[in-house]
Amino acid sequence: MSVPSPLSGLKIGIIGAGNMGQALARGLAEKSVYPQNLSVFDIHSEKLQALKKECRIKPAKSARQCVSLSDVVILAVKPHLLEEVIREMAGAVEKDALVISVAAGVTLARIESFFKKPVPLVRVMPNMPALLGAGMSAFSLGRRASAKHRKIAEAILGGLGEKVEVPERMLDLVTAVSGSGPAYFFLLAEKLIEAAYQMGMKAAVAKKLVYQTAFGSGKVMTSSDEDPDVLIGRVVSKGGTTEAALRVFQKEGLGKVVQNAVKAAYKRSKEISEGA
């Protein structure tokens, strides 16, 4: 006998149909949410119509209407628009409605202050691969969020990929590691392609080699519970090519460079969270 989804029968509203809002709508429509229980609002009507055609969601005429139709409200708007959107919709939020925010850098305390009334909140830090259902989302519960709300948030985020709960104080570090992290891997890919090109390989061939190697390596890591050093050991042969390359990485201080980059991203994330 199958266990019912925490989302069964729930009406879910999404404010914002940008990349993340669209990813959430697709993920939910593919899960256990009946399309007519999924309403979306965005000021750009063409985005709503495209989603309606693709996922059969219910377009809302305003943020307030979207909220009034929903048991769970997902705020997928730009951080600088969050306060304005909440002011518009706050009066329509039911007492027990769960509000989930994916607005980067806006703390639970700030979101609560925008509502000016007790609201169960969940704050989420997703990343770009969520657009393909392969993301990594970290979430934190607000003071009034319950175990039931946690299960709902986990079910929703499952449509974006993997998820993990962390204390809110860790979200700035999450941002520095997985939020910004895809760009770090893209940079390494770019540099590998450039190196191959400069040594005589056609750019298209280098790109194919690097992209597939990144894809395959990612699959190895996500399907294994072994630490990276163990996986590295499976590629390295004593006196071989990989060992020669890794010696250069170590000599040039790659580890320190990565550590400093993550520290810089973490510092900036904290500044943004504090309104700097």
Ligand SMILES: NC(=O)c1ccc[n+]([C@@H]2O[C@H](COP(=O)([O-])OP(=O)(O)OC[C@H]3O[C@@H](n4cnc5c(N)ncnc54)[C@H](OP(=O)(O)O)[C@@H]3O)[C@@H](O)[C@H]2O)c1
Given for the second form:
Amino acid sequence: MSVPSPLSGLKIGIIGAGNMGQALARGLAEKSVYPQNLSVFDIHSEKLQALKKECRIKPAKSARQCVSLSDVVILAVKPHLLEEVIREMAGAVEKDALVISVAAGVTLARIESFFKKPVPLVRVMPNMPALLGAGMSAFSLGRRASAKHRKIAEAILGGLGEKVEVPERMLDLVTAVSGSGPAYFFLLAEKLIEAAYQMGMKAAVAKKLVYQTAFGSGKVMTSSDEDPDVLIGRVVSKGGTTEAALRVFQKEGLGKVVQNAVKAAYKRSKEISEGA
Ligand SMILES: NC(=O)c1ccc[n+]([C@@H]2O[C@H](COP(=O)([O-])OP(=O)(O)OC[C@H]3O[C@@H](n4cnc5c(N)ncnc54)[C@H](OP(=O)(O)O)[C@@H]3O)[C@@H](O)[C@H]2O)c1
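Right, and the form predicted in complex with the ligand of this protein, after the form predicted on its own?
Let's see the whole complex now, leading with the same chain.
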């Protein structure tokens, strides 16, 4: 007998149909949330129409209409708009509806203060590959969120990729690691392409080699439980080419550079969450 999805029969409202809102709507549509149960509001009606065409969501005329009767309200607007959006719709949110915020850097306590009443809350830090369903989301439960809310949040975030629960105080470090992390990998790709180009390779060929190498390496890491040093060991041979390159990375202090970069991102994330 199949276990019913925690989402079955739930009415879900999404405010903001930008990158994240669209990714969430697509993920939910793929999870067989009945389209009539999925309502979305954005100030750009053309985004809603495109999303309606693609995943048959119900476009809402206002934030209030979107969240009224919703069992779950997902806030996917930019962080600086969160307070205004919550003030506008708070009165229409069903009693005990679960509120999920993906806004970077806005703490559970601040979101609660915008509602001016206790609400079951989940705060999420997703990352950019969520747009392709390959994201990494970390989430924290608010004081009023229950085990049932956790299951709902996990099912929703499953549509964006992988998910993990962390205490809220960890979210700044999550931001510095997986939130900003895609850009670190893109930077390494850029540097590898530049190095190949400078040594005489056509840029288009270098890009193809690097992108597919990144894709393949990512696939190996995500389909294995082994630590990176074991995987490195599968590529290196004694006295070979990889060993020569790794020795340079070590000598030039790549480890220290990465550590300092993550510290800088962490510090900035804390400043942003504290309103600096
Ligand atoms: N994109 C990422 O990779 C990423 C990663 C981690 C976390 N996040 C978080 O996800 C949230 C959404 O980011 P995003 O990249 O999806 O932003 P986005 O693409 O700008 O989407 C937000 C959408 O909401 C619309 N909007 C503005 N005010 C509104 C209102 N009052 N009611 C309804 N819709 C309104 C925006 O219109 P306008 O464009 O006209 O303002 C836009 O269409 C942010 O809080 C961000 O911190 C995003």
